[in-house]
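Listed next as structure tokens is one chain, alone, in the form predicted alone.
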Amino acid sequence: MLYDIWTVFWRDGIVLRRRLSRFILSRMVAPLLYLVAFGWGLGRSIQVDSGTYLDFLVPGILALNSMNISFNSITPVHAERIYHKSLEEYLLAPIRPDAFVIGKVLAAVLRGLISSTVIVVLAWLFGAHFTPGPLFLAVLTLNCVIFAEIGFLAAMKIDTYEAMSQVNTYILLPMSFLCGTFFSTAALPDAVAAFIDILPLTHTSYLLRGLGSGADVSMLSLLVLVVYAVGGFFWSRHAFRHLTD
């Protein structure tokens, strides 16, 4: 099982290694724009309860970025299934379906964590103050896992490129702005806030912001992320196994 996981992960790792410099440079663009526009520009006129708006913003950017990178890193599986028909190579290979799912998700998580590391370095250069400890890293990893699994599910269920792009439009884009990344969900109307509080990115933003500043956080949010991650794995595994039936 571990060897099968490593085989799938190794294949994606080879691709990433060959494109690593371009990957890192491309992942610097959006965080730099967020830090300049919101952290330095708009952020100078915004007051928060503790610290600066830049300190408030950086954990939200980390949550947002890790969501997008992890999701988009695994969506090429959709092209492999629909257009290139190369997914059949894995279906015919002596690789367990569970190992394929885990290997692909781990490869997407690696990309998400590399991109997050770039943001942490940039944030420190911009003067942000936060402390990423072990639990901070665990939450960030869980967020990458969850959205990599969502990307895998979309790749298994959606049959056209146009429909695949709509996942970003109708799911990721609203979460990007509403799930506590740029402002507290407490500012939202009660009915909207109640719905937003169900979504995983809200709990990631809350946990990263609290853990990074040393504040007390609710472990219920961590439990919610674990449930999403475990449920996403079983659903992804079922969707991939369905292709082999």
Contents of the next structure:
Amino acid sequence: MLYDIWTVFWRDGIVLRRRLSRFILSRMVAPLLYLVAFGWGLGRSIQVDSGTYLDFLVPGILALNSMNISFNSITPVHAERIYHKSLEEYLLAPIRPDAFVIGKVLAAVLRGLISSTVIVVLAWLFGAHFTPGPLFLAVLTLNCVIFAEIGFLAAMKIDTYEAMSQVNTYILLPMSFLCGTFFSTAALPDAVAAFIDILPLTHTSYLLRGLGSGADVSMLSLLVLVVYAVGGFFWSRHAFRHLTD
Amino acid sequence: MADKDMIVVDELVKRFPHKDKEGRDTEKTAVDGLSLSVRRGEVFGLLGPNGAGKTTTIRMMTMQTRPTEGRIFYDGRSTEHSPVDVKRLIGVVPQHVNFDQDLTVGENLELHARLFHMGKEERRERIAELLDFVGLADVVNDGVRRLSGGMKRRLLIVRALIHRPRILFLDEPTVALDPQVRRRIWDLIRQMAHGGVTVFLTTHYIEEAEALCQRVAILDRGRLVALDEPAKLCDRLGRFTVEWDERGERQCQFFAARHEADDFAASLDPEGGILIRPTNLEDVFIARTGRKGGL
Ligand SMILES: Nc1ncnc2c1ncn2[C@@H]1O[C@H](COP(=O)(O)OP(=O)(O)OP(=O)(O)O)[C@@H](O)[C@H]1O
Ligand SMILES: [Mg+2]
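Show the other one: the form predicted together with the partner chain, since we just had the form predicted alone.
Let us now look at the entire complex, which starts with that chain.
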């Protein structure tokens, strides 16, 4: 089982290594724009309770970026399933479905963490103050796991390219802006805030912000993330198994 | 089940969800109660017109799609209860090209070898040996997109052979290949069979089945319509065929004995391009499926 996970991961590692510099470069663009526009530009005229807006913003950017990267790192599985049919290799191989799901998710997590590192470095260059500890890293990883699993599920369930890109437009993009990333959900109408508070990214944003500034964090939020990650795994495995229906 | 049977397929059914002409949801039966067995070490051919259910049958036998009904046994082990054990036994050459487009030729093969738990040295040797064998050694570091159609087909076969399967499935292995490559692939299949590998292949090319298969099954609209050695199928239809032109079409009739064929031919209009010849598998195919075989 471990060996099979490694095989699946190894394959993605080869592809990543081949494109590493391009990957890192392209991953710098969006966060850099956010930091310039919202950190330097708008941010100077915004005051938040906890200090500068830049310090408030960076955990939010880390949350939304790790979401986007881990989701989009796993979506090529969709093309492997529908267009290239290369997923058939894994269906024919004497491996367990778990190994495939875990290998793919881990590879997406790795990409999510690499791009997060890029942002941390950029943010420090912009003069942001925060201290990423072990729990900070754990939350970031959990966030990557959750959205890699959601990407995996989308790749298993969705049949067209258009619908795949609609997941980005209708789910990830709104979450990027609303889940406590750029502003506190307290600013939203109650009903909307209640809904937003169920979403995993909201919990990630709050946890990262709290942990980065050394404040107390909610164990409930951590539990929510764990539940999402575990649930996402079982659902992903189920979806992969049912490819052979 | 007999000990000489490697694969036993029992009452296999596959239904797919389907929309009828009015757009209502219904089901379409792709494979309809198929039973057959494949003997250890034989080359078994599955023939049938387009859409007969050949690929669906192979996909069920290789566990890429679950049968709606029925069971499959390999050496007594059911695919339902021991899928991983069975997967180790089989190699599959699909009808379509399904390489990992992001990997090179060598990496595609290495991925396969790793998925089958081959050690580093073993996989390196095996991959080099097979690539050499099919004349692809010099493209090992090329992207798979760059290969020609014939190279891709050969590479598909190489990949299926890496882990030394006991049973090889080939879904139309020589479609769209030039005659030389096709002959080489035939030789390769014969060598595999000679080495004790059981081969299950589908084809549209009747001469391919005649050249390779000890037994053939003919599938039509998901149903088995014939199964035997090619010569026996021909005998059953009538060993001799009389062909002639009538109303702008080529007609055929079959006779068990030569003198019956001669008598019948003598009764025809001598202007009609009459030909008396041995019955072949193509005659059987057309008689059983009511359609022209070939491409
Ligand atoms: N995934 C699927 N969903 C719905 N229908 C399918 C699916 N796969 C196959 N079919 C249908 O099942 C029938 C048998 O298809 P199959 O591909 O097995 O035929 P085949 O004998 O391999 O044909 P060919 O010689 O063209 O390769 C066809 O009518 C096809 O439309
Ligand atoms: Mg087919």
